[in-house]
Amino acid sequence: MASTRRMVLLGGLGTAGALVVGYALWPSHRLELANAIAAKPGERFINNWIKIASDDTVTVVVPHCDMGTGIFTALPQMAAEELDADWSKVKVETAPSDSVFANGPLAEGFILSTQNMNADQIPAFLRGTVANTFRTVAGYMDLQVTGGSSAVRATGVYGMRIAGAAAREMLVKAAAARWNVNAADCTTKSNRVLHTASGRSFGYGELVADAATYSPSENPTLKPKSQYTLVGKSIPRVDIPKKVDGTTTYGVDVTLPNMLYAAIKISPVFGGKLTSVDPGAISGRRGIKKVVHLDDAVVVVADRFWRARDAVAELNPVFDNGANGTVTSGQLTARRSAALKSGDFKKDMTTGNGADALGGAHLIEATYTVPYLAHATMEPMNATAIFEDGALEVWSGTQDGLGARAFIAKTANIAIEKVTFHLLPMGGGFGRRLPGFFNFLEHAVRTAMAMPGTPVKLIYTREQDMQHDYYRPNVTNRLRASVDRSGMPSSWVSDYTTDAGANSEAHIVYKVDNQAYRTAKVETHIPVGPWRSVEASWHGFFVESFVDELAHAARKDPLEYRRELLAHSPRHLATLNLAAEKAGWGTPLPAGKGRGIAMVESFGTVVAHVADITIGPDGALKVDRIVSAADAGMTVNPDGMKAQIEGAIIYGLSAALNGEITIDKGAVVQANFPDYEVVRLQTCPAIEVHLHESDAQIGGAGEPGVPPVAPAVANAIFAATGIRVRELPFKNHNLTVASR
């Protein structure tokens, strides 16, 4: 294909670094660095993500964190598939938090996906340069992020598959050279290179030293799907055994010699500064070592965590709350309503005649709202740090090891070379532990620096964690549609509030000729951040609820209505139909029960949910069953994919039923799980997940299951009661039929 201007620009950027021909090739000095940093005796790196030992063990080095998503199985599957590795000899390790292991494939996958491109559209002569560009950019940006359901669809597709295929070719070349035969006459299987004609073979471990001297192809041959033996199989997750037997070390488990513990009390009002604190109330208490004053908090350090926790709770620090000490949730909601009424919008996207097409037809309008939400990870925020001789060593679970290391260096005002960061598994992330949201790391580092030479583990209590999160935004959306005589929409207008910019997830997949999306920015003092499925988590509720409203206004079955709107999109239609078929859509339900459907595409994956619910005589809502269908293009590990959809359903249902963070006097009201209920065993519905594949690019797994949950349940509530819920959570609504 001809070079596009975009790809010429990307190729030009590569001239800033050394030209690298071939995705997986590192200059020899980088391989030496990798071997020095992460190769054990008898191991050798053959390229950026794969090392091979003399006993034929293949170790895949994963540039992501482990937060329970299954990628430490799926990514090695992808690499081992292309390498023709024996799975019983494959191991996995977390990449060190070093720029040598910066995740260029993640940058490449993200950029190409946002431009609706794939690697095949990059001209062959630019592929090596472009790949080097992304690796250079990733190193400059300290990029090892885990988020956005990007591990498999970016690192896997643009990194692991290429690395495995390139390594296999290098091993074949090394064997062919030893035998003095044509490489095309050699094959690979189960960690061996075979020369069938002569019956000779070499194990990978015998060849790795020679193979590492070859330059890998810039476009290695990838296996056709028909030859897969590992990808597409439900291989048991490699991380599960240690998590079951309790030997996995999370951040909260870290124990060091002579370690002390720290508990913190942060300004209740976001942005508040510590003015003063009198430590007299805890003076002379057993085990108390120090009271540390930080910019926005006070910390007590003790020989036991419970002593530190109890002591800091008795302190009465004074904070300067500025102008935010009287802010309430009601005021924030009023600001958003006023912003939508003002008409002062910034254009997001327009198709056809946009908002002008609203006139002259039957108009349907509805306004929806979602609240702030906390991440509520099972493992509260924590970090252990020791500051000694001008250097820092830190242990913590974050969603970006290299980014955390850079943040620590900046916080301490020391060179990054003086920071050692140990990236640990974490008990939940959901966006909370991403770069930009490292308040817990800053507090831990500054506390450790106040006690040089002593390791200090700082743990947020559940209350401090829930009340000092970076929350899923509170968003209001006014949707309007004009419909023709058959009830089908001819225009769709979406005006919504944002804390930042426009949300691409607001754009619908349904066929409507005239569309307009506009935003009204509302700034508040509440810190916000990405929450599992990010913008799709609220726009999924808005869009799928409103489509349901249009269907009922047209007196049409909600499934049939969606089918008409998706006639142009066979992939979405197939996913919708699969969910409906498996759920028994159209079969009669007894009184008090309802069934609702919703379908959302996010992170490259299409997911449809059908929810069956029961409304008791007292209006109590019980979600009985959720049947899901998902199309992620190609599924690497079906069992892992199903587990992620199941987890996303539970996470999304917790938020839809009960999730709500409210503000009073500038501070968060909710403090712990009694105030912020989540789905438990007795309230968890039966869940069925059905997968099917298409020829679409590989999509994400961890997040796409969340967005359809709330609208599927809301639509089921309407089917059962005639009550339309337009503001979450459901717990705030009277669902008794008599209340209509």
The other form holds:
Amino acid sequence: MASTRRMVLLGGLGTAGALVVGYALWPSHRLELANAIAAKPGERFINNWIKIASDDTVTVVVPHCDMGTGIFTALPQMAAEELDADWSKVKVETAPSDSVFANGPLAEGFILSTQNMNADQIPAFLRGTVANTFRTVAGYMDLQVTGGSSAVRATGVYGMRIAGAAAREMLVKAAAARWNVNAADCTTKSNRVLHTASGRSFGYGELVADAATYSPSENPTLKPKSQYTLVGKSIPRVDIPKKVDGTTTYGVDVTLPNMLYAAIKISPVFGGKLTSVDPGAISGRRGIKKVVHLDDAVVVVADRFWRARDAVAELNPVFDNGANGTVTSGQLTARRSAALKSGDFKKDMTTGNGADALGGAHLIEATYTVPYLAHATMEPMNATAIFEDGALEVWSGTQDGLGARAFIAKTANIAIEKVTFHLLPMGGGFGRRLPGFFNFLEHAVRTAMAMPGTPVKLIYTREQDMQHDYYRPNVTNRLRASVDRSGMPSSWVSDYTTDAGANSEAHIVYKVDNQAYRTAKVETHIPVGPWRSVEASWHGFFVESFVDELAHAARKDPLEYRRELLAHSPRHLATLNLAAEKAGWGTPLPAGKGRGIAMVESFGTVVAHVADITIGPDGALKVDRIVSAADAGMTVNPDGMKAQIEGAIIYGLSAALNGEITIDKGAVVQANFPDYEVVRLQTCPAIEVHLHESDAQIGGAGEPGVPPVAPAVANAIFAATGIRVRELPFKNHNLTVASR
Amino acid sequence: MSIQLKINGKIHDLDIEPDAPLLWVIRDEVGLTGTKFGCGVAQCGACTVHVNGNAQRSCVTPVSSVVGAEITTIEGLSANGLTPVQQAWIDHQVPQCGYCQSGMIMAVSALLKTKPHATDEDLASAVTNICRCGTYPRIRNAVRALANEKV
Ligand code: FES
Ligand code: FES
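Follow the form predicted alone with the form predicted in complex with its partner chain, if you could.
Below is the entire complex, every chain and molecule, led by the chain shown above.
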């Protein structure tokens, strides 16, 4: 399944350091293409992502889309830093959805580096092969993915910094040539090249035409961290002003002349096919233009959205559900239990003597489960499309503009050149809008194709959005450990269910000599996909709950116990200690309150949370405070990083407290926010985020705050009540004194 | 049937059904897209507008119930430049994706009009809007600053 491959790639990358090599920069002939597509009058591309205008303004073209994570500020910050640009003269634009602006090569550089390779170390005759392997395996090259917390790590480190530094070198060369002086005697500052000895200077705008004729260096000299003036500063986000006055145009806001609106009813049972629908119920209703039959859905097109929505609700389409129409969550639970009991495992990783080392008197075992989860982005899925003269023009917010364009061409069975795709800001992404999960695009395109010449905006209602998501998988994990006399683990065996392959995020950072990881495949008809922090969202809960259980079994303080197991990893230890210290770990709490700790590394960032909770006399759980420490190596924009961790904590907490998607009659039971409750101001704890810097390669920002939330709260519940919650969400558990 | 609505001080004569939801009339008929659709069932607050100065969820408001009322959207709120609430949103770097923020700002603005010194508790009980990006801590800080400024 292509999507799972992607999940692995986006979710399961390691973090080893490597040299930075800018082999992703274009040869100069591509600049002309870029100029033709995206340069405005007076502007010129100097390399892939940097345009310079005659008034010296620098425009950074970002090959990502905005889903609210602040990358439209962080990425230009990285480019402007190396370019010695004055921030007030820096602008930012979204790259067009054209393969000229793919970010795949950056991801490739990122993948190579995280495998401890880089292009220079690979023998020349193999380079293409390695690249091609990634191309075919990952399908990565023609993508503009925004996901996997990769924007700063891949595009920033391998693209923006190199692009900025290489552009600076080219501008200096151009100036030196004009003055007939040594490039080494020139410096740069605030969008100008200076020749100090003679006091002469040129603005970047005067030099760009000459500079663009040089080939960009593949490994320009990067600034030492000590000289940074922009990176590491909390520069206000450039996208925010338009988000406080309602002027940001999201996908759902696209308005075209003569546009019609479409509402959809998709087969409630996944995989169901539309067999018939009687349009009689809505005949004669005002504004209805057409009833469109799709393979898996019926669509009503009307002159206004509410008329389409109300009309489609009246229809009673008949679907053929095959064998899936009777499936329940209970059956799926039984399937997972049977898969784990069968012992029919596929081995993932083994260290030491693996599972053979398990045994002896001190065996500890626990089984954990997480439910399916919907993404529930604030903006429901939607897309607007027009099909005319064999060509499609489509507007939507997706996490991959180029991937969307390719998907649309394939869906419509037309050449990619016949597809124009306009990428718009998203009202939340969280993995929902990554390639492989484009049902809304398919529905919009097929609807538009049924109405040639007319633009149609298809909007999923919240109910359709929630019931036709690609869910965070429902996973069960049996963990077993043998412990020595002092309670420390000598073996660790993790057997977990999977919808696809093995999860590298299952692997622990703690020092245990013998480890084994095995998977048990479970087939279901429920579509799954990457959900903010992907595999770490479940393994974080499993591992950090189990370590806590081991600590309590050893009668040791959970923080001390983790410290002992992390002696080999100063970075993890420092992050854990920072969270503990800031939270006042060890200070006494009144009765009814509890404190728990958890730490997870994901996407190259280590995050530790300490949760303080209160259990009311009626068993009601209230999360009072979460104190967090995060180490992402170096932080590009500290305030932006903190905002991402805060948001991730709340996203993770919403899921841990209340989130579950359950299945009945083959379909999703929950439909809207009353039954998929999320954290609101009333239930939002106080949150403190502390950043720790280290020499580690830059880590992600958007996702790593999610995984430690659920276990920190579960561990706090245990501390307060002695009740160990092994199955999320917490709302399903009785936490009253009587139930202990 | 013609229905007359006064939105941001401007009269609109609209040929719509009396039970048409105000949200979609504002967006699709009048063409003001700053007011957002999030749930359609009065749960999330993305569609919050002011009706005679009070915060109201427009997705479940039939237009017939607001004939003659002063309706204000985020566009109307911003008509004379940023309000202190909007400025505080920038100062505290509140928005992430921003999709919920029109509704948040409308809800908070209405609250601060009746309770200029709103406490955290006032805020939490009056503003039950959902933000999936989790900007609540910053909303809280922004409102604390606004409430203190006005002492
Ligand atoms: S759209 Fe009106 S409350 Fe959610
Ligand atoms: S800022 Fe994205 S939903 Fe609130």
